[in-house]
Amino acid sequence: MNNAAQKLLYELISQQSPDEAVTWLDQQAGKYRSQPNNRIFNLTFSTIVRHFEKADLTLNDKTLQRAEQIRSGWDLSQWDVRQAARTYWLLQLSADSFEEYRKVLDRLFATADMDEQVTLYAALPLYDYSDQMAYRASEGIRTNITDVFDAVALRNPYPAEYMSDEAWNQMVLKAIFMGRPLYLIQQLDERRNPDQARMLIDFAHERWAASRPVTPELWRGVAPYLTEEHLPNIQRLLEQGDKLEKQAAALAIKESENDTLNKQLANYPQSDKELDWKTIGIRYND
């Protein structure tokens, strides 16, 4: 996977960067391969900003499919050329020893500026020892910097594959708190769990008590666990909610497969075409 990812990234940055920049990167890679040295590695990572522009990658469907084939869930759609060059460089890191590998990356995470942190977190699923770096994802979701949080939580397969339920639930709750689009979190439905549903309902109650809005996407995380106990919440949405909230309530009830709630839903006929969760998320956030 690492070699295939390197090859794709190299092709992309070569197509969109000056020859001088690509030649410089080749020379740095040659130096590092002939003499793996942490100083060269760290210096090159921090110097890439001088050689590669922060311009959107030019991508087509074939390239996006190729990325998906290399690493399931790898989504390049929001990457830029500089990020691709930095990630290409990160994949040069010697993986002979996990302890040394982790030491080098930990230092980069500790000293990185915001753009570099975005690269480091978005690259989590590509690292040689990615299965042992869940602590990094958990650390990343503590940030209040939107771009960094998004690099961990959105369009990234890593959290769903490696985060504990506790960390995962905190990430989803924080995404709602920060106003981030839940539909861009990969495997959101597959990782739903009872503890998360309780946290989200408590959060909704807190927001309502403060007369603050609640994203209709929140009910996606609650849907499989709705029972008669939640009837007052659902009635509130169906009676007082806006169009998207009513759609979300109806969709959550249907997913719950709870007979009592489904009978109640018959009292609130929906005038609009039924939406799915992704469409609700897009209409709410975009």
Contents of the next structure:
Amino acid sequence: MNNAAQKLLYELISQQSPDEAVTWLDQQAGKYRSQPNNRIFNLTFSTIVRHFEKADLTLNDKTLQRAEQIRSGWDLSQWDVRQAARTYWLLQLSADSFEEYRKVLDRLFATADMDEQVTLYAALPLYDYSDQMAYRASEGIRTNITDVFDAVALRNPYPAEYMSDEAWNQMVLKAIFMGRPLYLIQQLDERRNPDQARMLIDFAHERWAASRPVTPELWRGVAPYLTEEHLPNIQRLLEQGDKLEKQAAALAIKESENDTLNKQLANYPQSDKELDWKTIGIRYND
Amino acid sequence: MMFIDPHIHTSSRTTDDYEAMQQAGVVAVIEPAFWMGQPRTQVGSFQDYFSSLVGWERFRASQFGIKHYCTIGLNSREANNEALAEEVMELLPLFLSKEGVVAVGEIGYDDQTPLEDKYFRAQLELAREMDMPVMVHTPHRDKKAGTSRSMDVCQEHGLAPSEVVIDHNNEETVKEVLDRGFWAAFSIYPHTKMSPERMTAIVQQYGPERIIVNSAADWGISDVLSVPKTANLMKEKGVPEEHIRLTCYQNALDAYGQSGQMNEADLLTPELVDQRKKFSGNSILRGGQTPRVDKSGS
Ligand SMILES: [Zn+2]
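Could you please show the structure of the form predicted together with its partner chain, as a counterpart to the form predicted alone just displayed?
Expanding to the full complex; the earlier chain stays at the top.
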């Protein structure tokens, strides 16, 4: 996986960067391979900012598919050229053990500016020792910087695959707190769990008590665990909610497969055609 | 008049100092990484110190309308702990490309030990490799020979004199530094180093080219207003205004501007002070204080 990812990134940055920059990167890679030491590794990582632009990657469907084949869930759609170059470099890191590997990366994380942090977190699914870095993802979601949070939580296959339920639930709740679009969290449906449903409903009550709006996407996390006891919430949505909230309530009830709730739904005929969660997310957030 | 103080350790100064500097016309400062008065024992202490130079301290300065730049380096005193120095050498490249870092510094000799020499040279190599200017701290003892040696070593490692600022000069060292094409900086320090009177005489004798005035203010007895005070004295003594502008503003900008990290445009359009802002959730204000908020046009 690592080699194929390197190759793809190298092609992408070569297409969109001056020859001088690519030559420089080749030279650094040559130096590092012949004599791997942290000084060269760190120097190259930090100096990429001077050689590669923060310009959007030009991507076509074929490239996006290739990324998906190399690493399922790898989503390049928001990446920039500099990020691709930095990630290419990160994948050069050679270490004999996870301890060594971790030591170098921990230093990079600890000294990174915002853009570097975004790169480091978005690369989580690609690292050699990916499976041992869940602690890093949990650390990442504690940030208050939106871009950094997004790099971990959105368009990234890592959290769903490696995070514990506790960390995962915190991430989803914090995404709602920060007003982030939930539909961009990968495997949101697969990772739903009863604890999460309870936390989300509590959150909705808090917001309603303060007369503040609740994202309709919240009900996606709750849907399979809805029962009769949630009837008042559902009625509130169906009666007082806006168009999207009504759609969300209807969708959540259907997914709940709870008879009582489904019967209630018949009292509130939906005028619009039924939407899916992704469409609700897009309409709400854009 | 606008001033730059291109050598001041603001981390050890108070917010009153920032206010006084801004009122006296200081628009930008450069804070060189140095030692803290007692030696650090862990590489993590360096990491946090460097992080604060590119992070919190820059934010703090901005809250008083002052642009904060810094230099990053392993100082000569702490170069004498070899195991630690090796770790710091791995750390330096991670900070040198950060926004607002204008040079490798302050580096050079203190006691002129072999280890000081080793890490001075290693950092000159780093500066060359990363194409950064260098700020050289010259020793207090054996100053004249130490200054010559510092310049020799810089040239040995392929650095052009125009990329190197030799700091803490005096009447004994200035001629050679200027003759060899280096920048010559002077630290105006109460009691020791250099006084405004002597500084004025030096500018009168040598002219303003490549001469830079700074306060080197730190945790010791020092004066954050050294640059504006020296400028005022020069004016009183009839030094042409253009010479004052060069030595107390422009030359520092030209020398450290070579990093690509310090642009005059940023200094001419100062950010409006908004003390309601926060850095990683922390504010410079303490309970009950009223934030200063400048409005454009006021
Ligand atoms: Zn100093």
